[in-house]
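The form predicted alone is given below as one chain in structure tokens.
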Amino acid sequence: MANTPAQPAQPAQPEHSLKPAHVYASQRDWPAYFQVVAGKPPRETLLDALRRFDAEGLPRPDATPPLAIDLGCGEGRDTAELLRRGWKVIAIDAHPDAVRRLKARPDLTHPERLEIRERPFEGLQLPAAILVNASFALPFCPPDHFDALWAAILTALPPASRFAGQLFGDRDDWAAIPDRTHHTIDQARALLADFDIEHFQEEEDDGKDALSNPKHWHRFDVVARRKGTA
């Protein structure tokens, strides 16, 4: 796979000048956001993603469960939907508020076939699995580390395994936030050199994030296969 270096670190805003989308998300206020978005079902990529695996036969009945890795799985919308449908879930989050609500969520089914790492993605290791699970996540990446990261996306995942979630966009207005993540269309869809895309949907729109602040939005939804045959 080619590298694609992320885009170039901008210098920093004084905090009184960013829009409220920008101090919100600079500051990173994650207990509130999980507060915000707890009870919203599973991200549509990952349910995507598994309607595929279903149509694959996976899970099977009478075999091992897959493992599944939720990067940045939060306070746990789309671990629980994995484990609920037969799954085995590493869920990899650095904030331990999301490890505590992850824990206590009522509808955590099978907690035998959980993992819960809190850790960060600077430096993440991650084992062999069939899918990868990144919702809304790979942007809080910081650029230096980023290609890292993808990397080890990359080796975790064997042919015909899959990738779903987010990339944000060169037009994001969180791309003016210097330790933010964002690619070109071209850029994405270079990242993705090494999979048969499943679906890809750029979006862009006007809109406000999780605390009801206005913000551009600009992102690819992502679903794709590991290229090869299993």
Ligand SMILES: C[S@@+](CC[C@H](N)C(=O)[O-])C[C@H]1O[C@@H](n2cnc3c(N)ncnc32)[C@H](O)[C@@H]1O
Contents of the next structure:
Amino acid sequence: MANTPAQPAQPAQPEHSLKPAHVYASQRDWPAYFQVVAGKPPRETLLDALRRFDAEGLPRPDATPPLAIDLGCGEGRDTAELLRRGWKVIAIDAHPDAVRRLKARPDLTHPERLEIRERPFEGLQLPAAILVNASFALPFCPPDHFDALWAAILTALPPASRFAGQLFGDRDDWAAIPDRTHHTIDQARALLADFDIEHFQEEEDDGKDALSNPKHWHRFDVVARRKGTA
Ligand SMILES: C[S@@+](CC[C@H](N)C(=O)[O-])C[C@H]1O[C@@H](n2cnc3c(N)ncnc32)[C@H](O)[C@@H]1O
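Show the form predicted together with this ligand, please, because up to now only the form predicted alone has appeared in this conversation.
Entire complex below, previous chain first.
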């Protein structure tokens, strides 16, 4: 019988079950995420913002569609809803698989109103828009670039426009990852100083991420209207 090299002892549990939550997230597998969330409905923060625009008569049926920017659009659950509801959309994401999946969505209506930009948050410039939507995306901007990204969002938004999306809190498991941007509640509110806050919900619980890894969540769901009149 041929000699076989000694095998290292196997751990009692699969290696992945021993890793802290932030290790899974730092090795984020975006294509797996896009696969898991495929077919999910639009985010509640987007729907809240759209209800408020509806109440203000936007989009107007007889006028040019208003522009929304969907930052970190992923596979497009929010972009598809914006298009369906009459908006023009600039959908931005750095991942080519996000762009590929967005283009291939079976529910994608009015592609003539959609512009896709495959770009990172780092160094991003934004045109003026009536809505900047950033669902579960901003914490993935590295801290060195977050201030510039937030400044670009503020510059893009005129009076009476809206921001919708999430900021992640300082007690979230992923706050331990060096290239992520998390905020205390005071910091989150300070970012919104030039807005009238319409919805600000702090969520904190033990749960799972989209890939079913255990995770302590701490986040702020936000819908806010830029101060001033249109
Ligand atoms: C958690 S997903 C959210 C996707 C979508 N908005 C949703 O609600 O399902 C975060 C998205 O941010 C994108 N992303 C992560 N880091 C990025 C970066 N530095 N620049 C641009 N996009 C980034 C990812 O490709 C991913 O699509």
